[in-house]
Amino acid sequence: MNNNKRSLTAHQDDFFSVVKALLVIVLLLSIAPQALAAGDAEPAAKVVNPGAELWREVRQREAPVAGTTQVAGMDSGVLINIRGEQWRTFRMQQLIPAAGALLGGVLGIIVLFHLIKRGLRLELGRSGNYLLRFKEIDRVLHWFVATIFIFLALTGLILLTGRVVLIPMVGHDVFSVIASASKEGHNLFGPLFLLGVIGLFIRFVSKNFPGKGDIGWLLKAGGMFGGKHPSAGFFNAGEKIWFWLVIFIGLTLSATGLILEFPFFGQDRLIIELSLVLHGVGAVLLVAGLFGHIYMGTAGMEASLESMTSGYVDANWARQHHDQWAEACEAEGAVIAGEELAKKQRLRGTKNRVPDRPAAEEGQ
């Protein structure tokens, strides 16, 4: 009896102990997530993400988003530059639409005037006498900075435009390599294109600043209005602004070139992007009036080219284009019979010899 006693005690006791453990396990559950908040709260106040607003900025690119780097350089700490995105826009959508328009409009115009025009011919026909107009040296530096330019200007519009014209006809790949080989040249080659500038600004700048008749032939376009062809001296008002343009673009082209070729001057990211514009802008304005200037050289101005390749013009050229010079190298006696400059020519060994003929026996 007393064993029952003391046995059903004992269940008692480990019953209540039961209960005892569950009310403190439930009571354990419903406090813990009041207590775990409470221990979390205080803690979340005082630690911050470091990186939360560098990645804030990222995340929002209103501006660049630089940071601490130990790599020296210029924009070395710069994360992300929403500038270059910016750039690539300007250049996709503004840029290379622009310099399709420009460029396929003046040659368009070229055509248009070439059709109605036929070209300037000479008046009077050849004369058959001669007025040496260009010496050697000048010879050699014209074509010297011309060959340097048109492989310039094929190469940057091929960086330029290549993407949109190029990679539809060849594909990727073969893009790939032209354009490649096309930076390397247009870098190796670009600095030579800044001595030849050079060397045309201290041959010609004499002759380039605004003379007599310089006004009348803006006013008649050359002789395009107003009937007789205007007067002019050794370079006419065209002429003279192709030069100051060649000088001024030239250089420009030449600067900021430079500073995309070699970009350890400390220039910063600004400098760089905006010697982008300036030289893809400038590039094509030069080669749009080059478009101009070859025409006029060859096709849209009879018996010019002689005076890039012989040196000598027909006096009757120089008379009707530029009837200053002319006359002062009449003055002086400079002028010399078609026999002589053949005569010469032959001694010389000269290559490019102009027409020793009179016009009556060219079937004039």
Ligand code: HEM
The other form holds:
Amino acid sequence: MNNNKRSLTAHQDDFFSVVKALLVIVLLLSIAPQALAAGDAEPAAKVVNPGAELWREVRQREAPVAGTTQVAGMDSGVLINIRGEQWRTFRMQQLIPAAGALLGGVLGIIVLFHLIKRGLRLELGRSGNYLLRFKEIDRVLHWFVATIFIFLALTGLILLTGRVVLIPMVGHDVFSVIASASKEGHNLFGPLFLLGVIGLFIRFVSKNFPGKGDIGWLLKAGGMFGGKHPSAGFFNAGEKIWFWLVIFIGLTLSATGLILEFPFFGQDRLIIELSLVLHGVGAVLLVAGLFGHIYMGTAGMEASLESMTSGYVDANWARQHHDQWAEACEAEGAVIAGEELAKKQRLRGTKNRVPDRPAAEEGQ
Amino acid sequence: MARMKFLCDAERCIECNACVTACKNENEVPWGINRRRVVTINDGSPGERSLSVACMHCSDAPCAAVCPVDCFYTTDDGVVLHDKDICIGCGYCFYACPFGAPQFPTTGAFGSRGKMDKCTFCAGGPEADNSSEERRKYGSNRLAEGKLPLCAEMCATRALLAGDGDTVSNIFRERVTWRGSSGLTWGWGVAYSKPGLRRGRGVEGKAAGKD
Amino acid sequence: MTEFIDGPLWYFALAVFLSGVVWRMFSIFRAGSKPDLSVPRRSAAVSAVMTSLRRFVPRHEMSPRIRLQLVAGYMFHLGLFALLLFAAPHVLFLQEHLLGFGWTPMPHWAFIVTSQIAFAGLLLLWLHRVLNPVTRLISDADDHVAAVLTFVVMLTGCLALMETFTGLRVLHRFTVELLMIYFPFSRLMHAFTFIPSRAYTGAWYGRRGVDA
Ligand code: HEM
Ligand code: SF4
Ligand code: SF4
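Alternate state requested, the form predicted in complex with protoporphyrin IX containing FE (shown: the form predicted on its own):
Now the complete complex, all chains and molecules, led by this one.
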């Protein structure tokens, strides 16, 4: 197989994971209201009495007759909460199986894809010259969000699927300890995630507006059909879509998460149930996207992880994947020779513990 | 085996809250928790009705189905109980319950709920019957002593009935006949129309084997 | 296991921690310093105090370059000490097992906010350590072990927040004990050495009229 084809298929995967995610959003959004409506058919009263009208109204949440009670508490005046039944049906019978299928499926596709196609290699090998792609502050931010996101995803998925997956393996007592730890950890790190997403937005939004070549990139599906590698700027359209997914789903997760975590601003059960639905659906989608993102950043594309570790990428990598950006850098004379970089950073296996001067790296 | 049920007769309930107080006292429930509450509709207008609400011990209990740590179980009497050693205080059972039965000690702000507490049909919890552990965590276990829930025992107008479902509905049917109007077994459609959890879909709590 | 961690291991860790810290501080002080024959230009004592304080703020020339370390550093350290001394379970523990008296702990919500600040700070500091070429180069295993151990101690503490599962409490206690045993042999000693180190530098240079 020639190198060019490999590159096309790797982009194809990036694209596919995005399309798949979008499809599932549409699917789940169309299922959710249906699930919420499923329980509306109330078992009819067996015998009708004069008060029956009243009781029928009581069962409707929007009943004109709001009950009163001496007991304080969320919705304590409500006699029957119908949405609860709908939420539990959605969560237990739709969300959990769908989460398993989607996450397992995406993982399976990635593994299969990798086994068949291998990762995407550098077409021209390494040039030995480098371009600065991400400043230190951007890398710190990226890994800050990544760490927290993975922790939240892990703890959240334990809460969501642990009953089905972990209880049969470890038993109720042990799982309860794991679940309690997950819940406390999840609640603690959740708000930090919001700060991280805001940070990502501030640092990266300017590079993620639709730009020259994006339509072409998408039309060629990242180079899936066209023979030539589609042209891209600093971020290609696939990466831009991932960015906006992170921002929008991330903010949705944060908003719904905060509603769940601070249940004392008068939110009633309906709002909480809707938040749980959105939170669960959003989390599963974003984790599925994360699988694709991690693959493209590591095994799926040679030499791309470096951009987030050292911050520098090989000039050939840049030309192959982000030609517009590479050209702009070359025009500016921003290409750094390998020896120069090594001297600056002493990264290449030096055991010298005394750097002669602090590397004049990017200001941060 | 008996199938325990609650029935509240809205034509009789006078909103005296004796059941609420009796329950609190008998079970020494955690501070800030009411396992039972009385809800009044059309308060102060013609057609005012009151109902005493607590856990109805549903056949296919939503709380048990949704609990992430699967800590509920149904006793052979059809009473839905839970294991506080396992509960993580997530609140999901409260969101799922049709009757708003599960309650949480508000031991602090910031979504920290503490372990769930709810009506046990005066049947304690998974610990040995009437052990001090059981009493401390779940209150009294009157069922094990051959008694029925105190809330119903205390009801001056006999609006609140508790006991075997057949007996309870027979009493109610007699009343309805005698009153000459048709009655409504309030909440029964929601709570008992579905097949029993314990014989059902293999969803069983840790202590499912307990008698 | 629980008894071992709550009992013998705790006393062992405490002993290692206390004796280790005392021994290391003692050997630092015993090393002494060369007699300083210079003509004193300024009071060494005043300079020691001044430098100790001045070190809380970065030198003007450095500040734009170390903004991240500065902010994250304060977030982490202040958060950590607030947690250590004012978290309700800690106050209770100190009162019952070590001191015999207690003080007002912070409320639960403050605990949460404080630990979030501390976590964010520690995470940022460690990421800076591995992502900046210079700090990565001068970091060795000790730095990483210390950071990870501290992180794990904080994490297990927060996972046990519900305060009802013995397993989680004991896990936290266990990681604390590991940290205490590791402490005297690592750079974590800076929690104690930073004061004499600052004071020494301040005194040494101050005496010669140099602002340090
Ligand atoms: C600002 C950010 C977030 C906050 C404040 C937050 C908060 C919460 C809260 C309060 C719960 C309920 C858990 C409980 O009380 O037991 C929850 C559940 C959950 N969270 Fe988050 N979360 C956030 C971000 C995330 C992220 C980024 C993910 C995944 C990638 C995630 C995945 C989940 C999942 C899967 C559940 C379980 C839902 C269910 O069981 O139905 N959360 N979250
Ligand atoms: S009334 Fe609520 S708490 Fe009781 S069994 Fe039904 S769902 Fe569960
Ligand atoms: S609060 Fe407790 S009983 Fe209720 S769903 Fe959560 S873990 Fe289960």
